[in-house]
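Here we start with a single chain on its own, the form predicted alone, put down as structure tokens.
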Amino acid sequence: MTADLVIHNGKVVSPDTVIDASIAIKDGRVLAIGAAAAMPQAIEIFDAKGLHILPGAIDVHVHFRDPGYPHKEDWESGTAAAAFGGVTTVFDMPNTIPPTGTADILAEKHKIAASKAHVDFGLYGLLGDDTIEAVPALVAGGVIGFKCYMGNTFGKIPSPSTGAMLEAFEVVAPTGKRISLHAETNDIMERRQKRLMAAGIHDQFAHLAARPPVVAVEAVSRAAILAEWTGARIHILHISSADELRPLREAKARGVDITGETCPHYLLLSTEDYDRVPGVIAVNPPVREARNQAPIWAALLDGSIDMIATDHAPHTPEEKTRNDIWTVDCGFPGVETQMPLMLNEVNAGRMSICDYVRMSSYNPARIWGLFPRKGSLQPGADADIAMVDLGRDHVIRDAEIQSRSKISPWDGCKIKGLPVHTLVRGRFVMKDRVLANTKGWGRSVHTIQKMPSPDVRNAEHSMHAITAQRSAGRREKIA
């Protein structure tokens, strides 16, 4: 058999061990890994020497504004971004325009995102009130997963009573489709956030009081009691803070199915970044005091965080830079920076390259039923690989990053480490630091998702059982 494509003189990464090895790919799959010697003729070599091979990066969190915020970013500048920070699958929030709660909307932007993307990718529906009944449609439509707002954020998604929850994770858990919560509690920061506006008070510091780590407490705490009560599988989105963790791990202690993530920004940045970059680090959840950094690193590098994702959000300079706090969008862009710094990390110390595997492409394939396609480097597994030169110096300039946002708090950003080359199903969407022409390869990954058995709990208490029970009752004494 001749191979398409094999990689010499590279040093294979896993989450367990770095291998010196040689990679062969046929149709779009890793066909095998081993010595240089082992391996089948090909069409094409390539040569890796000084690099490390990793699994491309699995980002399930992103926000690429298409379709409804063009001049913020689409489908082909964010993918072209993810490209280049070796990232080779992305999961897009739903709060577009029109939001994705309908089947009808996420078609639509499936073709949109087929069209333009260079990197594979996943699309999340909408959990909300008035979005319950769409379940079904679309989980059919192909879903990866559900996104539930219990705290306002970019696009002013109406966050659903607690009430509504618990119903529409009645209604998610016999899918087995994992919900991800943007977990901020509402009604305390909008209370907050009016005291402070009204009493004049619109510095970049006020929105830090509006939010304090209490809201995030509350409702991972919440959210957890309603996935255990139901079985539904849930996601904590940007942790952000020291407090969150003891819910976090109370809940995966007690059995509920629930994972988590964390950001460059929330590890690297705190409030004494502010002045440097006025405006520009405001992001929901906010970034918090350095004494939040240590107890994060320590979850993500003992598990009890599962993941590196980037909350990708990028918005104009103009939208960033305004003077009252209250009308800066939040968010920047991360999807093109998350590897370098996570590698400078590496660098430094921090964690070895082997744990950076397992944050940003293992675990996150395991966890979204997409191991073992994505997520690692084995024979039959999609060859979706970032090649990173592990001693390239690099400065991080917002002006030559690949989004449309050219505004973040890592400009300037001295690092070692970057991404010089990214394959997607074998094929090279970024080579020496270039784009290739792969307008339109990427493809969604629902078609390959396999989650486990759903673990429903406490369905004759669901709304469907009483509902069905009373109205049963009722056309009985009727008869």
Ligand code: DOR
Second form
Amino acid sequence: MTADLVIHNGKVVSPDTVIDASIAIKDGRVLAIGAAAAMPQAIEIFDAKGLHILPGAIDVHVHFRDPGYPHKEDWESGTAAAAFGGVTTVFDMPNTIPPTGTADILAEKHKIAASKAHVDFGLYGLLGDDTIEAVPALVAGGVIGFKCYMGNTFGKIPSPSTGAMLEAFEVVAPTGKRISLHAETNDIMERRQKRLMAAGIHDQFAHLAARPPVVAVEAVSRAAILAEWTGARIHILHISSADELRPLREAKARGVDITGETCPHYLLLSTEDYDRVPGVIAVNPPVREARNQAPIWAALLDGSIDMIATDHAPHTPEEKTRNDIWTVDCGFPGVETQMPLMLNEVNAGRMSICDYVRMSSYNPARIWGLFPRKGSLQPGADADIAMVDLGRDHVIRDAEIQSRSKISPWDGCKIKGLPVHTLVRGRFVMKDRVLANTKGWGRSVHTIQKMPSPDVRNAEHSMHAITAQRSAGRREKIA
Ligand code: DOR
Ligand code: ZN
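Provide the structure of the form predicted together with the ligand, given the form predicted alone shown above.
Complete assembly follows, chain above in first position.
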């Protein structure tokens, strides 16, 4: 059999080992991996001398703004940024216009993404008060999972009450899909923000003051209780504080199907950076005091936090630099800089390259039902590959990034370690730091998602069971 492509001389990284090996690729999948002499004939040979070969990163948290905010980002610019960042699959959030809360809107977004994406993708469905009835149609329409905004953020999606959340979890639990949570409790933040605004306080630290760690502690704890009761699977987005690690770990210890992510900005930035990049650093949840960093790193390394994602949240310079912090759009781009920033940490000895693959690719693939097609370079896996040069020095420049949003706290950051080539299903989407002509190559990964069977609990107490029982009772009486 002739392969389409054989990559020689690279160091192939898995969560357990780094091995000198060649990789043969055919029809978008890994055909063989092993000694160069054992590789089949190939149409194309690629020399990866000096490079590490990683399964492409899976970023389960990006905002590509399409449809709705083309001046901030769209599927083409966002996935170009992903390609440059060694990211081969992204999951896009539903706070677009209109929000991804019905099957029709989801179908339209699938069409847009498929026509523009350079990398593979999954789409979140919105889980809120008004979308509970749409859950079956959203699942049938191919959502990768659900997003529930327990706290308000960009897009002002209303936060569901605890009652609505319980009902939503009851409905999602039997589908087996995972629910990602923006775990900040809205009414605490709303009250504090109102009081700060009334007192005329509008500096950037007021944003932090309105969202103390207790908002995350409360939200993670409450979500874990609802997940435990219903059997719904949950994922805690953007873990920002040391404090929320306790309810996360306790829930894991109780057997709740709960996973978590953190982002480079919580690992590498702190309140000490606020005056360096005022307003630009504003993000929800906020970047916190430096004391949070070491516990978050420790949790990532011990597996309490399962993965690295980015919360890639592009906005324009004008939207990021307004004087009144309450009017600043929160978030900044990250999908392109995550891998370089983390490779720099590998070089600094904070973690091994194997650890990095576990957090950026293997764990997301496993947790979201994509393993072993994604998150692995074993034969049969999709040939989603980031080839990285661990020795390459690079300065991150906002002006040079692919995202339409040219403003982030990373501008001027000197790093060592850079993705230099990215392949999605065997095709170069970025080669030698140049984007390939691959617009529209990206595909939705929902078709290959296999979540384990659900473990539904307390179904007899669910709203659905109660109302069905009551109406059956009524029918009996009438008869
Ligand atoms: O800072 C943020 N920006 N946090 C979020 O949760 C949403 C995001 C956005 O969409 O801009
Ligand atoms: Zn987000």
